[in-house]
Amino acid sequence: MAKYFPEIRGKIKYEGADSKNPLAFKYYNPRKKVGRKTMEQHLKFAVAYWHTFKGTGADPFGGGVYDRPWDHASSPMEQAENTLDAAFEFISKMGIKYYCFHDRDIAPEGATIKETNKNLKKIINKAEKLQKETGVKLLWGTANLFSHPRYTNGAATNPDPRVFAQAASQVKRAIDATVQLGGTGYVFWGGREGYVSLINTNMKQELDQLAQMLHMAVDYAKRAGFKGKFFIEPKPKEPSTHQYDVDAGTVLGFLTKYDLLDDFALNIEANHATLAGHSFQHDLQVASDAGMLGSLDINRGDPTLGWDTDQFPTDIYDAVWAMYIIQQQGGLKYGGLNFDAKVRRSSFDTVDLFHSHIGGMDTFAKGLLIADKMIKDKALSQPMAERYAGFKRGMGKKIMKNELTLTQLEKMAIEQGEPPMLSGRQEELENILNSYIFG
């Protein structure tokens, strides 16, 4: 395997919180037991192929600035093979067990569908070989149904059935690739599945089309031997004015309406939740409460900017809440923690890719430790249970068991008189949370 990262000798290791080595983990110790599982088992980190290896540093106001050694090639396919070698070298040196990709990240599009499929197959065969050599696994795959000009007006939601057919071909081949590489998930992100203006959009028609594509994918995947889970990743806007997968609640309503709940779960991204006007915690909780939280894109946005900045996750509060919710639901069976994050435009050096992932992994490792202690101590769950205890007994219990009518409740309200005002103790609970974070 070519050495694209000669500055890193061996693997990044855990050295503990007192270490001053910037290329070492301070909190992520893969073999450390947290409850019945190791950190590595709890934290199924996955490298995002598109940002880490295909990112150029481009932003809305300027093109690419990076000069990556794996990009130096005489043809698109040679570049694709170089990139795959670099990816497995990096992932192995980081000690990460999983990766994720879009079909067009990993293999270039050809002049025809047949040529494109041939390119993808060749690269997937090589990826399968590298997986066996390194022990790295595919977490999930997906199809890029938003970058090519043909998808300007959407893919599954495009008004032209010929474009729908092109998208269907891509989804079929991306599912095949995911199955071949043993991925336990397949993601649908509606990059352009939405509208710019309702003046020329039949929204009901487009949603019906999208549902039809998803049903086709489920049917095909079962025949192809896919044993994992399909995920939908909510996002409110950008590039569309309004995307149909706006947030967790909207996606759950869509899946319910179109009878897709059994085959899908949600892949929640931090930056997408904040763009929807929610917190990361909110969308995670909505998905988890519905039994539909399947995977996470761990990143963060910049609240002073209005677009999807996809920064590496270093907010300990976000990490604690994420791990608290994941632990309470018993973990992630099919998904994991995908670094859908990119280094900043000015982070030119390949070593910056290591610093960014180390920081994100340490943040979530610390978040896991804090969340685990909070759960064991019932630091938040006990006050929560006490706050809603009235619905576990007497009148409240009868309300939840549908044993009372409005007329009966009115009579009870008259008899009991004005209820007392009960404090929510928000500030006290915030202090308790901080006490665990501050240690």
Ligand code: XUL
Given for the second form:
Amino acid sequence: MAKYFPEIRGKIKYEGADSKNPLAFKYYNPRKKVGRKTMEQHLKFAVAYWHTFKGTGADPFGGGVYDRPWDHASSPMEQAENTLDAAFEFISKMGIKYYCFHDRDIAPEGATIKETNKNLKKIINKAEKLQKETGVKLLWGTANLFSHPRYTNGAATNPDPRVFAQAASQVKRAIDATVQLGGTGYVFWGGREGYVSLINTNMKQELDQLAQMLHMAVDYAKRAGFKGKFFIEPKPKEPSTHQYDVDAGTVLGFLTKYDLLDDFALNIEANHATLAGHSFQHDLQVASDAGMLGSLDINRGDPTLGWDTDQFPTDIYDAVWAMYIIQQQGGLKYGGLNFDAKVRRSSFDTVDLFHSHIGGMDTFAKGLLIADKMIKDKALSQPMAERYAGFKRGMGKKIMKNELTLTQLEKMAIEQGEPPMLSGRQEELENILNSYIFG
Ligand code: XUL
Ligand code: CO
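Now that we've seen the form predicted alone, could you pull up the form predicted together with the named molecule?
Up next: the whole complex, starting with the chain shown before.
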């Protein structure tokens, strides 16, 4: 199985922080114990099929520049089979245990729905075989409901029910594929579920349609034997001007309104959170506080650009906060850390795919180690608990237990007089955080 990446002979190995080998892990040591679990169990990394194996380096100013050996084939199906072989070779050499795909990444669309389904089935059978051979697993599957021209005005939110039906067929088959491959998640990312102008958009109707599609997916998945979770992945813009799943808060409101909370969780992506004007930490915390943080798309944007650059994650602050929040909620039962990230247009060598994933894995491994130590030392949780301690006793406790009225509180406020000014100690806490990062 050394066909497409001959430059890497065995597996990428852990060599430790002092290693100068660019093709080795410095911090990601799969067997290292962190608390009760190994690093590999904590960090369920997944390779994103669409970026790593189907990415071409194309941008709005020019077409593809990567010349991938697995793309050289005489038919779309042969190309799909080659790509699958390349994918399992790469994932195995990286020592990664999971991958994620869209239906159309993995198998080409045919001339009719029947032909499309046949293509998908053939490739999914091959993927099942390769999973057995390599031990690599599916983290989540999804349907691409945004690339085909029929979805120009949306999929589930399309004003034409005939397009809704096409999307329904795709969702059904993508759920089948996810079940067959043992995926523990199924993602709905908004795609073109949004609007460009309100002049022709009935937002309420479109949101009702979207909720209807999700309810139908839940019903179907239960009958199809899906034991995992559905995830919604918020994003505020791109490709539409206003995406309905703006951010974690918006999606939580939508799931509550349409009675979908039980079957869904959120898949939070770093670059989507920043496009929404939040930090990654913010959207992760919103989701986690609601008991709804299911999975993560780990990448980063470029703060100087206003679009979804999907770069590999190298920001240690992002990684520390992500792992801090995940650890504090006791892990991710159904999800993991999916590299929804692509190498730059100018990084066209296949070896660049290794460097990018190694960097992301080391960043999150280091993030895990730092977060774990901070949690054990109560470095931030202790000052946080002290800051809110007033609400755990006396008057504060009574307020939260609904035992006091505004009138009673006014009386107490008059009696106690002006409260003292208490510093938030932000800089001191930032120094503490940095002392863990600096090591
Ligand atoms: C698009 C995006 C998607 C989803 C899966 O911005 O993030 O690739 O992760 O559909
Ligand atoms: Co994503």
